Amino acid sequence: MDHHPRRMRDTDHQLHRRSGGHGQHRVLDLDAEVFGDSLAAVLDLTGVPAARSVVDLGAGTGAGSRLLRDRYPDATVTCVDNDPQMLELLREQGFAVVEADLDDGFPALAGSLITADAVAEAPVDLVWASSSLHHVANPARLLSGARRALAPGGILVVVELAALPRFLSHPRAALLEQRCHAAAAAEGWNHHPNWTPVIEAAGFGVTRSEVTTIAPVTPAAGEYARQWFSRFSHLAALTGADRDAVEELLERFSDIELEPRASRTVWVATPE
């Protein structure tokens, strides 16, 4: 899910800036495994019963791409990313891939860019941008290209985390988690705008919704929560006392009561 190796994409946040190689891939897959139901619920909002061509902008390890392929088994799912390592993973999963930097605009399926006078070789029924748009230098240009690429009746879906995932249920622990989130926000984690006016300016009508998922407590959920708090412990904005509390929490993490939950904001857009 990385458009810029220099600005490592983080599955909705800066968590993965501290994870490279296999570690990064594992964290991306954990997010999909734990909160995959929320992305399935996002697809329920699109109103697209069938598709022939789907484009996943910033596909990363393919978590969203696999969901799209499961939902639309007859569609060609084209994965766009600029990370060669990610693209090789996607090829191994059987996806069509396009290597492109989304800062340069919406890529055509053959890999060239869509300009004001050109469209993709095949109209696209669904453009999917999950936690990728806020990494793009010129979102307006990318969205305008997406609009030109869409088939009649096609849909653009933009997804962002509404807030960082929460894992702790005990009131005292939940307060510590809340302070960690505040420190993360102070350092710019999960920063993105309300995309509604930007999407509308690109020529779309937009419906904005929010999807919240409470995930089951599984080993993957525990591992994912531990990954979060391990990275919280490095936040410069965290007080010393809270950093000590996080370290103590990590030492006894197997005994912590979890309630994994996450909310995502969804913009479903149709060309006007």
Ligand SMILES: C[S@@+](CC[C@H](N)C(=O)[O-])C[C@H]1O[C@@H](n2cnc3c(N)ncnc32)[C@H](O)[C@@H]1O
Contents of the next structure:
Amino acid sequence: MDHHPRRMRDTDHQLHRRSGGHGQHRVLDLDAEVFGDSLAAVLDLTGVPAARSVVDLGAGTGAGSRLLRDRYPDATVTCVDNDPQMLELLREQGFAVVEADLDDGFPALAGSLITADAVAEAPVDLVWASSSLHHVANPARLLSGARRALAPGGILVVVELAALPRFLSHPRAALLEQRCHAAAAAEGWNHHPNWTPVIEAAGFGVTRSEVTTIAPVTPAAGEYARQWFSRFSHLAALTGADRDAVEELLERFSDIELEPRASRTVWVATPE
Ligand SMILES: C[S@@+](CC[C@H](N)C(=O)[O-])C[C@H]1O[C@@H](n2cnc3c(N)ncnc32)[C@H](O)[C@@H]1O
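Based on the form predicted alone presented above, generate the structure block for the form predicted in complex with the named molecule.
Everything in the complex follows now, all chains and molecules, and the chain you saw is the first one.
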């Protein structure tokens, strides 16, 4: 892996124009493409050698589900989400898909199956929730349900972005990026607590760690970085001067030195 900052290639700009208006699914796919190694590293931490039944809570476009399917080829990977667009993308990839609102707690898996022949049924060997728990209205209830669904020896893995991904390496640009992150935090982006006490209260023993990935500079990394800065440019909490600087940065983005980095916090929990 190339860890050195490099200029993006011209193709980045073309790629961005081609991809047009992006939805959330494009962002999730870019994250998987650019920082997929970090999720693989997360899975290494879990120490689960084999699994037959895996559930991905808030599966999105399937970044985690694909990884889980690759790692446990004999397992049924059941994807849970409440977004029809995500559910369709998951279904197209051949996953067992359950449409459920996680605000209501851990879903009755077989009962709400909308596709595929096989679906995981409790007991579940591995429950995976990546960048999804902070969306849920009642995490304690969901986690208690997950605890009940787990097989003896099963584990729960919760993953969150420790911070928004960083892309810029030049010190002045990196400071601008830091201020963008502060403005985003002021608007509640990626807001989540330390889940340790919540997971413990649901009946788990838990270890918390952090995984950092430095990704190579690829067209996808360039597109992903540009997406973040496009979003930052709309932040109300950004000062006028910083908004101008972000817009100026976006105009000459193909000349910007990148060093894509992402850190994820991982909670690996076992029932007590
Ligand atoms: C940030 S995405 C993470 C997707 C995926 N886990 C990943 O790591 O790429 C959060 C996902 O959780 C889903 N989600 C959010 N709230 C939900 C809820 N109450 N019930 C079910 N799914 C929910 C969203 O639809 C979205 O697909």
